[in-house]
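Coming up is one lone chain in structure tokens, specifically the form predicted alone.
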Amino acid sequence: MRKYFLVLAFIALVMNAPAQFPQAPATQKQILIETENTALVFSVGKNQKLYQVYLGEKLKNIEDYKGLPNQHEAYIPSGTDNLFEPAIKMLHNDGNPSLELLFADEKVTRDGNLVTTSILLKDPKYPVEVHLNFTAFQKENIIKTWTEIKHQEKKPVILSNFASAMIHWDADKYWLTQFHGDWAKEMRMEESQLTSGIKTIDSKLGTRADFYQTPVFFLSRNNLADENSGEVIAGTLGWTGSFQLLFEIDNSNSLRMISGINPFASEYHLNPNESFVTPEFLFTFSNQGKGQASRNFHKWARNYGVLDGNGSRLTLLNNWETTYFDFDEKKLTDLVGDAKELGVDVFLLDDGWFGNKYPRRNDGAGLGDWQETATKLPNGLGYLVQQAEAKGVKFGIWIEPEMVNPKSELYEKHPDWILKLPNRDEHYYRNQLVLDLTNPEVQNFVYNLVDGMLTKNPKIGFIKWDCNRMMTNTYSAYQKDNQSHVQIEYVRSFYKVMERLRAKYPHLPIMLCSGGGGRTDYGALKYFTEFWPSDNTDPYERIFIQWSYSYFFPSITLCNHITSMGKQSLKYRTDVAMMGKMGYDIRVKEMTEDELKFSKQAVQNYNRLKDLIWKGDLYRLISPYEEERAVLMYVNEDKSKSILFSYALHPRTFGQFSPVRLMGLDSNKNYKIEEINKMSKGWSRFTAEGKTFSGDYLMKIGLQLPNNSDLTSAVIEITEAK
């Protein structure tokens, strides 16, 4: 019995010791990816098993890397000795279910501040190829990651999970920030320690990256980071489909994250000798909390995620809340002379523009059938083209090219292009369905859709893209027997079509809308200049919003309209908007007179500010999560110039915000400092007005802001004194 008890023992102190792993020999074959910041490590065992031994800060020493034990498969096959959730799962042509991954080459090719590594993985007893691809963005540090999965068996494989990366990390304990929501409640930011088990943030929508949950996330190491401390990973994945986000602690206490395309109801068949290409992870690593890996992915999406991501942006005015459904041509030019009077550059309308057998006066008919109402618009597109060019602005138009009305000519002549089950009552939401994108005969329909539009009217020059339907009793007669293809193959049909428009339309303004923030994700903004964050323009709501989306996507991309909707001062609104791409969709008429002068005035600090606050480093101070109050600023390049933004919440009666310290700024520049858009009849009680400090004084003693009543707000302006 002592025996026993001494055997128990000694494996209880093994099972609790991870100082005791072997170390890895130092002929080893090691594989850095590195950026200018960060290193991913990979070892090969003497098994050929590929091992990552190391993520996180960059060390000086190359060498150092050698001692660190090969603890963590890198990309874990189910089926044979893994315990845990796996990578990637296959059920070969005799019936097996397992996969073995050895290594089997490396490639390293080099492009100026790209790195891509591409690992080869084979399984010893079947002809199975993974590649494992890692691009490395120096100078932004940002690791770029996605898998390639192809076979030589005779007939296809089953593939029923197949991640886009797994990435293990080591701590006492781990926390995570994720963001949820639903129409118009979008990017609600939550944290939580995660505990043994397995947490997973998914979505099964289909058609849109997120609505319920979004495809991004921090994760902490030790201690839940803060805006500029603590060691934490910012990751998210670029699939305008549904994604899985997984997260799982095992026995020992170590964590893997798994992302990629959701397998739930995607089980895939991958025929031999073709690829099954997963979609990019892109992540970055910060031990300076999340205000610097914010700004990581801010510079790597203007260089490399958003198309003309260093190019300008269009300001523009909607008219959805002015006109609703309810317009003609008269109202139309009349809303047009309303943007030229702002100084905004488009005037977009908006749904509502289309359909004759079904004329489109409401939601319930007409999508699908995209010609002039004639009884709105008897003279077309081109004519309200011609009304806008001739007062000096720039039309845009609203189109949803993947959606369709049961009650419209397209369903009835093309019953077979629309996603629904063959015996069952169809499902409707928003009166609408979605139309089969994997037919290439669809395809080429919302392709000539666009295209036609564009060579009927060339001087078109923005578009808005929405997307108002998930997938629901999906069925795809084109699939047939591939039923399970669905989802993954409509976002690489939606992908195939924008390719081919931006090969046409390489610059055109287009911009991602869907539903309000149901399409956010970096997959699809290769192809889109911005994107419609939430339909709640309520200015309290988004700042919440704005602020949870700009921990990963930079202003430039977010539009952000002034409306009618809340009752807050139309200063509080437009200042709430300049934080990222201005617009309005606001009923001009209707604005006073020191409105509309304060309006316009608005619109040209935004014009000579704008490049600071779309390409300037962003400084979150205050958050509006932690106190009744959101400050934030953009710094640009040189530190010469930069732009705060202030907002109160709901403060408690006279209370008074402490002074805020600046970020970014050069501590031994000075600094002169002014307060913009005012109300010509307003007053501040900014004391710093038109005074100059030391960027050290800003940044250790800092500024008593003007504005701490409720729902009032401060733009200023903080430019070098030479």
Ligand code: DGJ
Contents of the next structure:
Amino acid sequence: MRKYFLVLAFIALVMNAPAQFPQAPATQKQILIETENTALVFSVGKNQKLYQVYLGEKLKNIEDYKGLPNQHEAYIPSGTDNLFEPAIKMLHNDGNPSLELLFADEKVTRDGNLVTTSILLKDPKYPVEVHLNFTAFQKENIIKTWTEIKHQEKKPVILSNFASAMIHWDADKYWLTQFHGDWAKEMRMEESQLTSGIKTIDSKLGTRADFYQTPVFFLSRNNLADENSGEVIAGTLGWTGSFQLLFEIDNSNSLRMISGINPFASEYHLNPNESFVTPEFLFTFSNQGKGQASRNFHKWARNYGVLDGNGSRLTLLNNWETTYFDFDEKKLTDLVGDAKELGVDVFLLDDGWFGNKYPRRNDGAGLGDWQETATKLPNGLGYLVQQAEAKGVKFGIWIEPEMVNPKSELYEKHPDWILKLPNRDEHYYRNQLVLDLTNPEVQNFVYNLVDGMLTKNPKIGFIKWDCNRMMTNTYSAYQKDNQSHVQIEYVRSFYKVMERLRAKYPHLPIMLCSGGGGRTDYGALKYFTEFWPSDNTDPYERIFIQWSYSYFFPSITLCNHITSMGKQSLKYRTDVAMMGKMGYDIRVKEMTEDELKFSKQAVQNYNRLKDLIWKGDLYRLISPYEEERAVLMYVNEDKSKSILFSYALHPRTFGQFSPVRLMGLDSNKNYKIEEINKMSKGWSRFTAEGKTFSGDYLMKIGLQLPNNSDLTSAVIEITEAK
Ligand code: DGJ
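I've shown you the form predicted alone. Could you give me the structure of the form predicted in complex with this ligand?
Below, the chain from earlier opens the complete complex, with every other chain and molecule after it.
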């Protein structure tokens, strides 16, 4: 029968006429993966193949799924009848490059809010097993999917494609929202209609997922979804290395989405009985636009995706933009005092504190030699930790443990610990090279560095873990014949080290940093409490960057520091930082009396409201991508408290913004409106100040916000009036 259709298809092709497709095979069985609002439905055809028949809003009656046709095979292998991009490609021991995957078994386990379905597929001719796993987070409406590949052939098979997920979607039109950038230009949002053929968003950087492209996307069906309307899938891959998100529209205008580790330079030799486990692809479906999709992600991330996502975070004063490499014990002790004066929780010592044979005076030397520079810090870190403790603040420390400068003792002692080609010139980026973390000795080195530092100084209360370059000229002395495993093994090894560290230090706050927004993914965030989104701290730029990250990451993870970059008022800089996890990297001593007073008050306001900001539901009300202002608000669970942030960008002179309708409040409650973070005591144009309105009024008529002119801001506290 199949042969007959192939012949028909071939004749149609030759005659240049559209191929007639076989009728969808009849269904034997259905597999439902459901959250509270979403359903992903598979069926098993009479031919034993697995088909995806539905993805969208859950239907009331499960019988209704039964009539849906088996149009799209679920996880399409390469080498048999597939004509488009495959999910998996395998070369067998006998040189046969094909795979056929037939349904063999299904297992469902329930654990409260989590329902995990595992579908086993087997090849009828080769001892190969593929497990498609789906965990449906009921309340958060998130589906996590990953794949395990195994075989019992005599020798290794070669895997050259190994998707975490293949998902089909049907519509007339598809719109992709992607986020791309570069150093200090992270997360620029771009939206476009997908056209026939393949569109790929990927990274080949190895050590970091996000830099030029971020592993996140929105895909809207028919019309481009906006904040509150439209059918949209939001997806992201939890992998800290090279990734691929591929979208292909085929000849019948169907879309397949393939996401996973980037197959680039990563052919994998899979041993018999070894399990190849892909990273997790996470997605949510919303028929109420991107806002709901973000709130789903935020809830999921706090509950499951981020270390201590529902816990607390520390505010801090960092010395990076204040001193760069130029500091000594006295300067740092003064800065500890400044942290105390401001009222923040931590003083964070950044880059430049280590190296003796090659002291770290700039980024050209010392990386890898994690001993305090005696000329800068004669009494070591211990003294600074004590100083901080005496002043009642915690001490935090910067490290970049996966890297090495060629000018370092580490480089001299362990040239074989470095990723570099044996017969070509070394290739530097920020004057450094990547250590070969796939080598267990290097893993121990990294673990011991952190563990040693924390054992010697148990009062260290915060770590900033940096990673300032990608892989180039990649070659591992340790991997020998398996060079195409390096990119994958690197990330796995990174997770291994983090597993070990987290076993001993389960709750120590660690910031994930990578020369700005290089490492922002849910693979790493399992081990980290927060991340540094960009080295660009100019608040105008930052509004866009933070806005874009907020689509996928909760505010509790987004570190925003008030610095001297940009010419905006201190109030504007503070208000922008406050919409996430606020911190400082500024010369406190250079603040005027008013500025210091304002900042101390801002820290107090933040401490009072941080839980609402970190854990409230986010409503993005006006996008900086659409207007010359950005307005957003957070609302707590019982809708008794809310905070609104309003930032004017560069509106035309004498322009007047219209009132903003609030969201997420209770229309039956009354709310008192108060502006906070006020800098000058003078006249305010905020006519709503101190007044009480019903939630109904605020959501249907709205608030005329006080900040209309160039680079001005307002923070409004909204409290239920009883
Ligand atoms: C890059 C980070 O993004 C900065 O905040 C700072 O820590 C530098 N590295 C230090 O080298």
